[in-house]
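Shown here is one chain on its own, the form predicted alone, set out as structure tokens.
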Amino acid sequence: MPAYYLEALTVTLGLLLLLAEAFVSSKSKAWVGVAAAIGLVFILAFTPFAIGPDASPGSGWAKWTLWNFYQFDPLSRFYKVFALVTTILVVLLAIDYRKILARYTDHPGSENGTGEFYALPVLACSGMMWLASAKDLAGAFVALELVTVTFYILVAFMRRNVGSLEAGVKYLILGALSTGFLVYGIAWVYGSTGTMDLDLIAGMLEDGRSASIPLTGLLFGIALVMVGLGFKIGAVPMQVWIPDVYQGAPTPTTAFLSVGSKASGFILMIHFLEPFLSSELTRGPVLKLIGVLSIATLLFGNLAAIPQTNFKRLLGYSSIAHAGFLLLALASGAPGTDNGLGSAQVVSVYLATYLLMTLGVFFILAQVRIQRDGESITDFNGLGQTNPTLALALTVLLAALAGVPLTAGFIGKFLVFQLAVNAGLWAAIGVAFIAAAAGFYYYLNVVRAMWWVQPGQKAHVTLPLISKACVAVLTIATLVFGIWPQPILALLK
């Protein structure tokens, strides 16, 4: 099955669930997340068949004559199994949140206008899927804007909410200047080169072309790019957005936020500096822009997530946080061999990791604001005498957060500290152990909530059943993974 077959079925998806929501009267809208997360998971299980245009020049990709604009290798496949995996869990975790959106969309016995929550985040899919595959700056983008726009609608969503209007306008705000950089800069970068195909601007820099690339100009594209991608992932500069709109956007976006827009704004980036790390023309002065801008998002998220009381906004910093080691991890430089992991394998093992921890304190954190009716710290006091079980849970997957060892937390930090060591970053790894000490702090303050504050008048929690179960499998997986990484490994080769 030729594998842009994966893209074309999730837009379809997202259409029908659209249609459907609109011309099917119900009173209960979960019947919409439903079927998105089974539609994702029937797509899912296509994706060990689907073969790239090398693998089969014939069949269907024959009848596709655009297919310089695709690519389908084993990062690619990676990427959007990472893309449908963390849609269903946000669906999912939708679902269970839905009492929420009714009360702040139409009222709280109503949810008519909710059913679009669940189909929106299938069309953000399909964007970060073509992100994985994309090849040419041209298509990149547009990939990247469908995702863009579709979080727009997500953050300010609850309509009736002063909080998600305010993080939606924002987002608004500062997205259309990230774009502009990241247009202005693919200009810069097209009017240096002469291209958008990324295979071609590898090309020229390796042979005698090179010498007629205005090298000012390329690296002066290649910081404003990733100036623009640097709101995608969340790192400085770009990063005053995210403390704001993690807050107040709806619980499900803000972890669609975290997990998918960060991956997708990574892939984009892996697939961007890759042409420019590969010639000693611009390798130099690339790795430099990344180290620094790493060295800033680290000192930032962490020292920042100190002294926050609101554990939304804790999850913002910390996003920044992870960004920055992410970005020590492309710092490096590491190309992949046969018997070791390149920065980009690093990089995508440790988005893997995130994906589990992140997604399950979202779970936990959704129903905390339901049933405590509140975000901050303080609303975890005495978890663990109310819900010792679900405490337990959160205790292990913010350790994993903060990297502690036997998690899944602690094989993505240790693979970036080892690229960061082997490269002789000596400064960036002095600023990262900082940086995750800091963590361990702002991360146990939660678990000090949790298991030695008194609950107080606070609500007893327990979990729906859909949330109980991605709990339950996403922190028993991040302890297995901590132990043993292979499978994640595997998706890699």
Contents of the next structure:
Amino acid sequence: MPAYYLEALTVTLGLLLLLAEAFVSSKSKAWVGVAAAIGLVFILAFTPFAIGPDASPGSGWAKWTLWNFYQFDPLSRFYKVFALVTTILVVLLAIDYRKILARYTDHPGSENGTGEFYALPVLACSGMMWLASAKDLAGAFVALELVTVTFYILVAFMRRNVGSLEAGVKYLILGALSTGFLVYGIAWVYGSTGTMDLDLIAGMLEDGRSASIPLTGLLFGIALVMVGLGFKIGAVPMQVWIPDVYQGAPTPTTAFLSVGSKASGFILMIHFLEPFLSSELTRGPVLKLIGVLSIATLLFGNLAAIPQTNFKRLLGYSSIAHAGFLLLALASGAPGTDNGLGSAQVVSVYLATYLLMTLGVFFILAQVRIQRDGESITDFNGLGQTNPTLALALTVLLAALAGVPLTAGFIGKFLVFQLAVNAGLWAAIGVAFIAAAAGFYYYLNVVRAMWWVQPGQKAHVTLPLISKACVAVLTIATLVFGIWPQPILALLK
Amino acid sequence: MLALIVFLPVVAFIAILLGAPARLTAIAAAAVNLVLGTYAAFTWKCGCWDFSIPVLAKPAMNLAFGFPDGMSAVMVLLTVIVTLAAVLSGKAPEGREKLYFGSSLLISAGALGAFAATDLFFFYAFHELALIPTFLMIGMLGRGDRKEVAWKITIYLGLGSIVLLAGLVWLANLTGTFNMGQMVKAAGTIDPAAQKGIAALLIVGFGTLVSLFPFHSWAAPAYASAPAPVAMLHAGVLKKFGLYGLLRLAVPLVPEGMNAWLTPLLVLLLGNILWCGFVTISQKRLDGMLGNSSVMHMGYIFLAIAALVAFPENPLAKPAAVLLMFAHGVSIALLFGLTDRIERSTGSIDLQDLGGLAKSAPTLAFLFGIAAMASIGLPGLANFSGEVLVFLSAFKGYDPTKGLGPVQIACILSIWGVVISAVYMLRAYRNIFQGPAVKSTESAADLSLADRIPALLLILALFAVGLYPNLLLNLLK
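Given the form predicted alone above, what does the protein look like in the form predicted in complex with the partner chain?
Let us now look at the entire complex, which starts with that chain.
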């Protein structure tokens, strides 16, 4: 099966859901969500059979010009699976979150306004999947915009909630600004090299034609593209939108932003940087740029997270902090080899572990928001007494986010440190240690609230069936992959 | 098949989570582990306990357990003994049995994993695994201002662990492997400048975990606040991880670096023995006194490490350190266990409030007396053989023609610690058990049979090693 069928199926699913949504009773729009999840699981089941043109050179589709824009390698497959899994979990999260969505879209009791919330993530998912395969900057830009425009709607979805609208406006304006940077950067790269195909650029940088490339212009273009992508992944100094937007957006959107959007930013960054990192001409300055971004992001994300009192906002800063670690892996510039993990693979492993932990936390946060009507750290008070199993799961997930050993979070951080040590980035490693120590503090702050503080008058929190199953699976996966990360590594081979 | 011993408490923990009766499951698991662990420790030389499954291909990392030397075997033995005593003597508050016994098992599993691990990654990871239930238990079930205390120990040990991690990563990077056996083989290849840096990180990192002066201020309040099994397991077993780490990694791998820090280390350990000793004398509560005394006694073990650093061929220093680690672990666990008894039967552990308890609770008084004598270092009990060996080891390699070296001077000063121990222990004993009975002690209940079992188990270990130290010393050869 040609790989692009996956995107085609996903887009079709999204459009069908939008159509069907009009005919579903306004009492139970959740069925749209269930259909979306089932459809995506179905597409996920096809991913092992997707192949690129090299696997079947004789067939007619392999000769399409499409393959000038589209590539398929293990990394692409990994990020397609990643996008699908994220979207499935986000849709499931949205089903359990529909009470709040309904309250701020239509009148409570009617789910009239919530149906699109299940269809739009599917469309964003197709954009993320395309991004995983993009090898032409124009195609990548279109896919990225599909994701971003969908998010403009998703962030401002609760139209009767001021916070959501404010977040929507901020995301729209800053998103448009970053798009401007990105396009301007692409133009400079195109102007310097004469092509937008990343393979062709790689070829040019390797052979004699590199002498004719105006290096300053090219580096300027790269820097601008990095600014645009830095917005997607939440790197300093393009992180200013994150805390406000994360706090204001509906929780499923926040989860999707912090996992899906970040991952698609990273895969595009990996593919975009590949030709420039393999050429001696540009490697030095590019690595230096990423290194500086990484140090700034680590410092800002972790130190600014310390005084936070709103848990959702804290997760925003945590998302910045993790972007710092991911950038550190990229800054090491290690090429992947047959038996070793390169920067791209380490970023992928880290993101996979990040997916498990972050989405698990968001599932719990969403229910605390619904049942205790608040998102502050104090709203987690006494959870260890009222629902110890839930508190235990959240403790494991937060410990994993902090990077406690024997959880998946440690494996990710460990691999990043390993790369950085091999690359000799001592300044960044020092900063990363401070960052990890700060992480300990602010994540365990929530653990402290859960176990050491009395619940007082706070309501009892119980998870509905879907959330309970998802949290259980994600928590157990966090522990299992902490000791046995082989399955994730196998996916990258 | 050492993995069996490490994971048995974890399996029991899961069983408790799923609804098995908490206390019974914990006791059964600890008892089985005592038998298995003792057998394993005394047969460690057969090499048949090794266990390894690969986790990562590159960098090569294995979930591997084994006995690289007798020190591991002794520490495993200590852990299984104290674990059984801890779960036997613990009494969970109503409705919190799952948490109480489950956490105790997890701490035990973490300690066993750390002492048995032969892979650097899991060596570190299992210790962290044990810390988290420690923090939670103090924060939730502790006494006094438990929240502040728990937060303090979390921050202190969290930061200590990170400093330690930095040192370990540096070490692994230079030796190029996580296999601790292979690391030691690559020992000679580390250049002196790096050695100095690594040694500093390891001394501060491991030192914070063992409450080395001046990184010790978390320890006494934490033990005073912790529920009895946590105090027993942490002070008795888990804290030894730092000393074990220094002996296992720092001394063989960065000898020159350690030597460069010898004088500061000696000053700090004298801080432990003398400074914390005087602090201990001034304590008004029994739990605070025991917490500080446990900080103080760490100084002796650091002295043995310093003797080994100063004179690497020292044949006595390492056995002395291991013997004293074992003896201190058993005796402090016994003291914390009995303190909990005193508090439960009289409702107070304030030294001023108590008196004459020996009349109403003679067995308790007798057993506590033995524990106190052990802690002071009376001959016949394990601590004596440990401390004597430590002091002797400090004079190994001593050349009378050159005068006293820094280690010998530190040793002479630290012997005063024995006097300090006698002062605070005997005074506490007199205040609690002798003199006229007061209201709270008049009708205090004595130890029941079920309460005596854990105490007798620990006392048996103290006497066995005290009268026949070769029991452990043979394992270390």
